[in-house]
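This document opens with one chain alone, in structure tokens, the form predicted alone.
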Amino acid sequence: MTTKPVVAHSEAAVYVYEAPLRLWHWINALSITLLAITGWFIASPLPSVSGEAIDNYVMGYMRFVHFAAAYIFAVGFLFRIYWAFAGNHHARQIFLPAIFDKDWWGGVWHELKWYAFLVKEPRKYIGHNPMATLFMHLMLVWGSVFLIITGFALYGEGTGMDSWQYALFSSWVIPLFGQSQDVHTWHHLGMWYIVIFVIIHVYVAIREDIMSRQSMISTMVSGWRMFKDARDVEDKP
């Protein structure tokens, strides 16, 4: 892909991240939240709880905010995937990431050279840098799909097999696992995948937008990239 070279003088603002991508973005990462939290106590579930049962619906609230959190995510990430070709070419990146493209992985190998404090300055990007977009649709992207995927075919088990959830995934995801304790297992391996891509992520985030003079976090809020250097930006579709 061809590398549009962009002037950014100092505290130069670039629009980027379109609302509509923004707003997925923060519900993604609520729902995200909510899963993880109630799936760890769904895996591992309170002792006890005190007074008598029928007085208590302690897991059973604890369900019910896991599965509309997954109903959430789930269709956060189909709008996700119509918005990659209704956005911004800024949108696409983390779906279709340029891996045909050599100067792409000599962008990638640089990143990686940068995050291990192996070079002294980074590459501007006005959208995501090639590192960060390998990362995110390796983590985020296959890593969501496995979850919905696995996910929709456990709650099928409970909606019985009259139900679209069992013959879209449980009917097939169960028996290609084994059992259902199988798939159970492998959500929650997920589960622990998806949050370290939040960890790091995070911790990205924030090392970037001080090491690498440029906005990260407010470009989530606002859509627009600060850049505070005067220099060179790559802007790749």
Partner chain sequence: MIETFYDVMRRQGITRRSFLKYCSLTAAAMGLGPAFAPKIAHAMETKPRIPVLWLHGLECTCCSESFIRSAHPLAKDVILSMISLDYDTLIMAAAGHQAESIIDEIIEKYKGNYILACEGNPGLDEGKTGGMSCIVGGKPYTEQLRRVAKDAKAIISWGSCASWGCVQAARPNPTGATPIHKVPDIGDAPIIKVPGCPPIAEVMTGVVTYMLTFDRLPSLDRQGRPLMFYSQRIHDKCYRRSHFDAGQFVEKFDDEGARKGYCLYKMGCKGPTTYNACSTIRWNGGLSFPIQAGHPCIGCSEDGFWDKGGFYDRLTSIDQFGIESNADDVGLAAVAAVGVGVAAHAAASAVKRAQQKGDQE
Contents of the next structure:
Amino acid sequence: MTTKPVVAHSEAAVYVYEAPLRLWHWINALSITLLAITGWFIASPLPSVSGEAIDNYVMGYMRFVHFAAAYIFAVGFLFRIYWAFAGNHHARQIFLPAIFDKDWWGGVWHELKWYAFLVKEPRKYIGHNPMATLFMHLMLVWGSVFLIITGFALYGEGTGMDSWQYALFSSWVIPLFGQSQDVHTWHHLGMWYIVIFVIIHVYVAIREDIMSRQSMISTMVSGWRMFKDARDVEDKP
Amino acid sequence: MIETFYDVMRRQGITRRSFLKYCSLTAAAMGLGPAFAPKIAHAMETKPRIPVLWLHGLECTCCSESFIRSAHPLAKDVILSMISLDYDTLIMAAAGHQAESIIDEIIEKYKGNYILACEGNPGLDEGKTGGMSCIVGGKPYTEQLRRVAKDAKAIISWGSCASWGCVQAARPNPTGATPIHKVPDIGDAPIIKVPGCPPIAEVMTGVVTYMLTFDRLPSLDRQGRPLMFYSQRIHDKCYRRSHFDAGQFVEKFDDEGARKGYCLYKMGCKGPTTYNACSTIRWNGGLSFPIQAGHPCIGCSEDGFWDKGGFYDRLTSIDQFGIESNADDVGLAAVAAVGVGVAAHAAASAVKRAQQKGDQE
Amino acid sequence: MSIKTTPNGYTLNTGGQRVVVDPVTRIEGHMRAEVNIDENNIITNAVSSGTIWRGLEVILKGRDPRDAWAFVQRICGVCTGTHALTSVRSVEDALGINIPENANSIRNIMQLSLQVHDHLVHFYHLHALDWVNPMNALKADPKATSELQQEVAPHHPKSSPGYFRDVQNRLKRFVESGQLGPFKNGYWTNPAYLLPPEADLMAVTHYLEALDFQKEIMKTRTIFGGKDTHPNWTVGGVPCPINMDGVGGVGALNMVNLNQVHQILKDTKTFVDDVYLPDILAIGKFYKGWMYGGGLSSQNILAYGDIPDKANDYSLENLMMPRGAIINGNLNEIHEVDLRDPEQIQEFVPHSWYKYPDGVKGLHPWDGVTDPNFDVSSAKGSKHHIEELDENASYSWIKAPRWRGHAMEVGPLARYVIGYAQGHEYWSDQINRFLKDLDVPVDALFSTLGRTATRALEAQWAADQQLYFFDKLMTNIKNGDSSTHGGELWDPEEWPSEAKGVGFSEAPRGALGHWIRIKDKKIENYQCVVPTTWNGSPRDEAGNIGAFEASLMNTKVERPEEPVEILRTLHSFDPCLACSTH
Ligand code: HEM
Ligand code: HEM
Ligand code: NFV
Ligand code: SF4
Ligand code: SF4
Ligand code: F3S
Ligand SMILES: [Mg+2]
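Cool, the form predicted alone is there; where's the form predicted together with its partner chain?
First the chain shown before, then all remaining chains and molecules of the complex.
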């Protein structure tokens, strides 16, 4: 192999993820984790407990945690949308992938090749790389929208036909999918969609932290992006 | 002499005084001034029983059977004193062309003023069944249905057949069975769906008597079901709900939990996704309902309940992904694939990194 | 015009006037009948057609066998439950699953309650108007009616003149309203109606009483199965647990709801004994001269048997309703019927709207094929307006089942004749008493009237046996067995990769069989051969006519434009068309 030696080099750090976004990131991660765990047990409950019904509330708590986390998740998501407007340039990225920009697609392509070990070096970004943006947009943004809409449609069934949840969600979502049981199925599939996102996302975050030309995990903790070399970045703001 | 609505009410022990009061309330409810009360009273005292044409399509006649199980009111009283059941091939004395001519007569005499009660649905498949999977008088049932629907004041879609399609519309629906509201050229009479396989007797007669008593259609939800009976799920009012919340489930038939009346969720109960009145009004004069007798609800009042996977499975099966899969099978398979992919990729990355490190040195 | 003789001995003459009845009403489902009558108004050719098809056998393919009962139960809401029972039996047979004793008793009570209910409703609400003229009841003297009532059924409490006057007044008001509802356009001036006004009023009164009472009968099924119609069943037992004395017993079968079952069973017996049976005799007396409609009943009859006394034993000795076949009227030889034998039961389709891959050969139901093929190209009229069917081509949605090539009649009459020939004690006593009361010879059974009468006798027997099984259930519980579901082989993972089975029952209308093939935990093939498939069958390849058609032959129709005689005889079978084609 005739690779050029990688020069270990550091460049000035850039403040990319502002505090509210970082806070959202970790709250969001936590609520999704809770939602997936409780969602699983809503669908396949734990073995029966014995004793009087009144002394137990296993399923009740399971659902309560699910709904509480769901509200945090949904409100967080609304906040995140607000922050896309209020925050810095990077806060908009996952909502607005530059799909009409040919160069941007070139970036996606390059990143793909990097993951397929076809290029020897990834490009260098201050914000998300184009593939990450696309991936987050498709899986996390739309996955969240889907789970929130179907989730609240299911929730509205419990709060009743005269509730705002029913009026806003259940009333049109249920007939759209067929019937209530279908909404459950799709909501459930939505969970797996997000779970897949999380698996890949966490893997990639760790991998990039190690292998890319910039810092990752620490960035989502501190907000500062550090670089491992001094060459130009692709996404000059 | 025609027994009018007033007569019926009198016979059921309602005094003239409360009858008149009822008329003024009705006037008020209809947004009319008190001056209209006597007019309503007059109409009620002289109005003939409303003609009902009860058509049978592709069906099992169970809706009729359910109807006659009604205790309040008795089916007998509905038929003799509340409506005029002028056509119903199940019980009518006339047959053949004498039966069919009644339809022409009623349409002509009561244009826009009769009710079409549909049990079952038409088969629209024009292929192997030639549109003739249900024949009446030598012609497709679909023709009879359209003709009667056109001039009806309102249409009642009895049961899951008329409302959703039901068993004959289950995959692969060999006859092209189609619920009433989806039949092309059905006209625009309002359609009231009373789903269930069959619907509860008292719900059926309840809907009819509501319409006669208040002279208006019941309030319907977005999908055309009367709010009064179909706005909540079995699960919302199920008496086993405390066991659901507690996490106490029947794990198999006749186990300890079953004998104690635990929740049937794990046995596939569709109560959480089924809009019907079973857990409150119950069946056969309020006696019981499926869950009370130990069997999970199969969701018989829901659209397409036949095609949502096994009745004893909580999760719907997803046929698109091959046999025997549900959301978890699909999800876990996908997660496994992704997991393997990630692991392989991580390994490859580690190898690559080791190489690079080697190169650097 | 053509004249030909069928292999089963009927001379069909297609000359003369063709009379069409479509729809045939007061039956379940859709049916058409056509007959030719000669110059003396005698029927010389009969054609019956099932005019509805839904395709349940097609729909069942690929489904979970444990769910099949719910699908096939929707074959019919009138004989609701009998298909479900037959279905769970077929799966249990295929997989070798045993059910607990209590489940057997409960299933039997449910099946017997259907017998009583279906027969009662059939007689009063579907059949009676062929014999009873409600308009004539207006002329009755309530006092005379009261006397008649007290004479035919001294125990029945509702018998005062005032009671009958009330009913008559209500009827009067109804008729005078000009809105005749279900009685509109009946053949009320036809001389075929023979009852005196008193009997008409009594019968109309019981029409209403029976309408009120029938809903009580089925309440037992609501207690055991959660609802009626369409109660719940399970492969391996029954869904309702028993908990007489333990924690949570209030949510299971307990003393309260079993007491309720007991009361309903007793009331049912009283109603059948005091109303249904006496009415049959009272009405029968006036019609015993009308001996048409025997058809195949004196020739070829078939029953599969039902009501296993002990659980899981379907042998002849253990079945309280008999199994057997009688051929060519030879009552001395009762053939053993084997539902598994490919040579015995076969279905043919040359005159039905189906096609078989290899043509006209009959198929045993395990290898059965259901592939629709509607075709009326040789009928008179057009595809969407049939004026006259062509019985030489395909003309019905009903297949033609045959037993060793013979067209067979099934149903209460077939069962009773086979039981009588086998010396079934209870049934023989009933028949002998009935013949004596009516003062008619045993041959009189082979008629429209005989069919209607044996149905009533069977209701009486069934009402009694329900009480027998109730006692059995209670005794078994007392002896410490409260199991209602075995749980054995519930999990499909434990099933063999392939299995086949057959379930059978005696449905109200006759012998019912479901044949199932299971492959990889799914239904590979499911075929139903239903009572009305037998009775309403069209011609087969050899030209044999079916039971409906045979029974109409040689009947005199007083007024061809008001063919009440055709209705009468067809109704005596209690046709169920949703069942017949499924
Ligand atoms: C349920 C779990 C998680 C979800 C749904 C999630 C979601 C997200 C989203 C949406 C972003 C983009 C932030 C933005 O631009 O708005 C992001 C970024 C990031 N996440 Fe997560 N995350 C999760 C868990 C984690 C975990 C466990 C880690 C650490 C191991 C992590 C590390 C990161 C990093 C490093 C970034 C920044 C990536 C970059 O700079 O391009 N995430 N995450
Ligand atoms: C990451 C987001 C979420 C995940 C992974 C998730 C997962 C799940 C799963 C797996 C189920 C069981 C579905 C089934 O019946 O098979 C479920 C049920 C449910 N979820 Fe979510 N969910 C999420 C978000 C939400 C949101 C935002 C809401 C809104 C309130 C919500 C409300 C519900 C409700 C009402 C149920 C039904 C509970 C029941 O049947 O008792 N979920 N969820
Ligand atoms: N034929 C028939 Fe049925 C019966 N009895 C069933 O198997 O009626 Ni609906
Ligand atoms: S809705 Fe169900 S019960 Fe009613 S006719 Fe259809 S199949 Fe029968
Ligand atoms: S038995 Fe069914 S409806 Fe009742 S609480 Fe349990 S899941 Fe809900
Ligand atoms: S199965 Fe049907 S009868 Fe009621 S409890 Fe469920 S909706
Ligand atoms: Mg069949």
